[in-house]
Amino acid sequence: MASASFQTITPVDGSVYLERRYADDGEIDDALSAASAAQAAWAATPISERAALCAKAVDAFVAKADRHAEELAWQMGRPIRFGHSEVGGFEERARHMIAIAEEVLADVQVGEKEGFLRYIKRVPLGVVLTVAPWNYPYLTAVNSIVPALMAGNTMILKHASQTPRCGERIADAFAEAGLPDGVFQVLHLSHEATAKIIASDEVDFVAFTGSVPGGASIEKAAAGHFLGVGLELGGKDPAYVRADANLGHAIENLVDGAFFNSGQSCCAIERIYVHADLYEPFVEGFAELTRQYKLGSPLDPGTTLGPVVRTSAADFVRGQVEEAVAAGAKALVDPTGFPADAPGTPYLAPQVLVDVDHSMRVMSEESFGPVIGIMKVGSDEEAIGLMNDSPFGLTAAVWTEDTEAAIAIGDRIETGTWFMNRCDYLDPALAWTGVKHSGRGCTLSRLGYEVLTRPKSYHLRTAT
């Protein structure tokens, strides 16, 4: 019996882009039986030949950025000309995760003692399963993936119905490196087959990366189940400007942490607080920058601004905007001055709300749109109290030239990361984290590899 299909429909222009089959029962097996089965051999593969093979699937991802900027386009709606800044992200995560590899990896020593040999071991899990999403498709998925397979295990992707052919583009690339059978795999998978494969005992960690009810449906399918599991959820991430901010710098940079790829990232800039002192001319000009973006087509290289990723959540967004201006809130943005907006579809303009306050939803729950509330603060004491009253903290900013002042404030706030003078980036070399339904677990950094193997205690009596 033939299973089920499903289509990416895209956001460019409504149409089919692609059409995929879901796995049936025997593949998923198949797959399964093929990443245990490799995984032993992969694991006693030199962390040096590993090395050379992942990058080598890195060089053959680069090597075809422009293809990838085109069907990031078509399958999510990101502009073209942006395209190339994933695929450059993807790179950095993974030559980082590769070069520190085998330092990372090496045996934990103890300290001598006599008459023992003691050591730990870093031992791969087995086999990974990560469950990557749409909205930066290569980035994400990447966080996991590159070091999962350094770390020895074995990995199968499961894509978002949406960017099935990311998670396809990245099989081809192992497959080009000459990875061995069995060691990275994808499957097109239903939600409940994917819930089906983590309650199967087959699989040793999960790498969710997606909303909140998806995390909960993974730590649901996970129970009883005894395996890991690492969960980047659902952010409402704030800015704070004080009163001592470069103000140019902090409204260019909170422009673009907020509405680039249309503001459909876990770590946008969703709700700025503004000291008194700046708040007049901060809003001013950034009002006045976010209106030059151009909303369009994503396969037009001019476009600036593409359309979000279906209509239903062009339609979250404008429900939410609503609410705030019949609650008092003023729209700072005529969607009249972006011609392609147009309800109904996927076409949104941007738009900047003031005189908003945290009983509106739009300040305190996650749009995943291009929409920013910017209130007035008149203390470091007001500004701590308001970013932290968000059920969400997966990233937080401050923008202020007193370097002592951001760690202060740093240490107060409730957040995964703390930046400043700068947003909506992540660095490899640090740990990727959340706190409260922001998630748990880490990618990336040295601390990333700790989720993806186990302590092995190595107590050996050399003298008798």
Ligand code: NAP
The other form holds:
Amino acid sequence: MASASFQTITPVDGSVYLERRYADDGEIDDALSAASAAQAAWAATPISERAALCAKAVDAFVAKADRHAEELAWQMGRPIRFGHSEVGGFEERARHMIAIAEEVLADVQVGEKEGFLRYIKRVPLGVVLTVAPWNYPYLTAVNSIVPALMAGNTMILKHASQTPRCGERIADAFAEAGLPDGVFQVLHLSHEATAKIIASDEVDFVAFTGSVPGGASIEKAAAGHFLGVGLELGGKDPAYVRADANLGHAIENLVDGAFFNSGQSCCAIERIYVHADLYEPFVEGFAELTRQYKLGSPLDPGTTLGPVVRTSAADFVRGQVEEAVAAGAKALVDPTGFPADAPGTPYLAPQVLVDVDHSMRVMSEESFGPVIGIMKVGSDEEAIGLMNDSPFGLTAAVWTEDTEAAIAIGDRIETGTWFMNRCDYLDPALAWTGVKHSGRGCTLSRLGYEVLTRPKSYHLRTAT
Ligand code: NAP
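Having seen the form predicted on its own, could you now give me the structure of the form predicted in complex with the ligand?
Next comes the full complex, this chain leading.
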């Protein structure tokens, strides 16, 4: 028999941090009915009122930033000193999507035609289900929640079993803002129940963020039900440091891009290609800066590198590293310099590997942990070939002082976002999207609204 509840095991010390009951069939039916019943009135609510309510919810959420930071540390291991940046990112994205809604959702005018009134309206899809991951539990969820609501949809959120409280906190903020009943609801759901909801014909869109296998399951559940599916999946994001790069900036930014959140970011830098002219000083500086991290309890304000989410995730990365080293890679960081590093726990020292190649899993498979492989390249051409040699395509980045060269290289890279001199960042004004196994669809930006609405054409003959 399927389990009726689940536990969240904290990576801090392996104890049970939370226990939640899964929603039962009756609660799920009630939530779907409430979402459906509330939708027409919500869609008829002026955008300015929807904006005021969403803005109030953002205010309520931000006001509790300290509590969110502490809860993030317990649920998924984010060092407490960095918890506020997630709240800040939530606010930035939410406020941007609220600010552009009126303009983006306005009717599309198609030009005058005598005797006719013609325009295209953007209408909400209906009920949107968001399925969110634990690694950036607020940042990923907000990408679809706020625009879906602003567009006039009602919403159900299923958050990860590692971060159930994050879903509840978002619901608290909307409740505090006075959102009408049924417009935003959180359910704790098993995979089976999630699939059942998707196949129930009672939701109109699923916004999924998570792993490639998770995305594939969602697509299967949706097949034949004619609902939209947005998939924000994994990555193996590359960076290329050109010979003309600002070395200090490249090192500093790429160490952060590789190791922030213990490398558990979909757009973390996972492989670096460095031009031969800069290779030696880059590798030396990169390894030196990596050794400065302080690995420890995420609750300690001095900690700059927390544990990964669970021991199995640490073991997965350890396995990739051991395999690469056995195949000839060189590990530049001595884990004994990190006293908290302990096999059999999620506490894992960062690692920098050189003498790697693409036959090694650490250079081809998403690591989602604090490890990076660095390879020497001789030309832009070689770097382009290596960057594209991946089943993923979420983001990619180049470090150079030559903007034209950056654009020319970027035109040839198979990626959803192309960066120059930055990485591991989402600008809410730009479309967040991936190619290949990194996903389908798009969130954020004005294009994100197109996914959460459908066009409705008005074709009226006014002269008969
Ligand atoms: P995950 O295991 O796929 O889980 C993500 C969410 O989907 C969770 O809520 C999970 O529920 C649910 N889920 C997973 N399999 C499911 C299924 N078969 N049926 C229904 N629901 C299912 O991914 P994760 O380990 O949490 O997150 C890490 C992955 O997400 C990485 O690959 C990362 O790159 C990717 N990611 C991508 C983006 C992006 O924007 N492209 C952003 C962040 C993360 P439970 O928790 O209950 O299992």
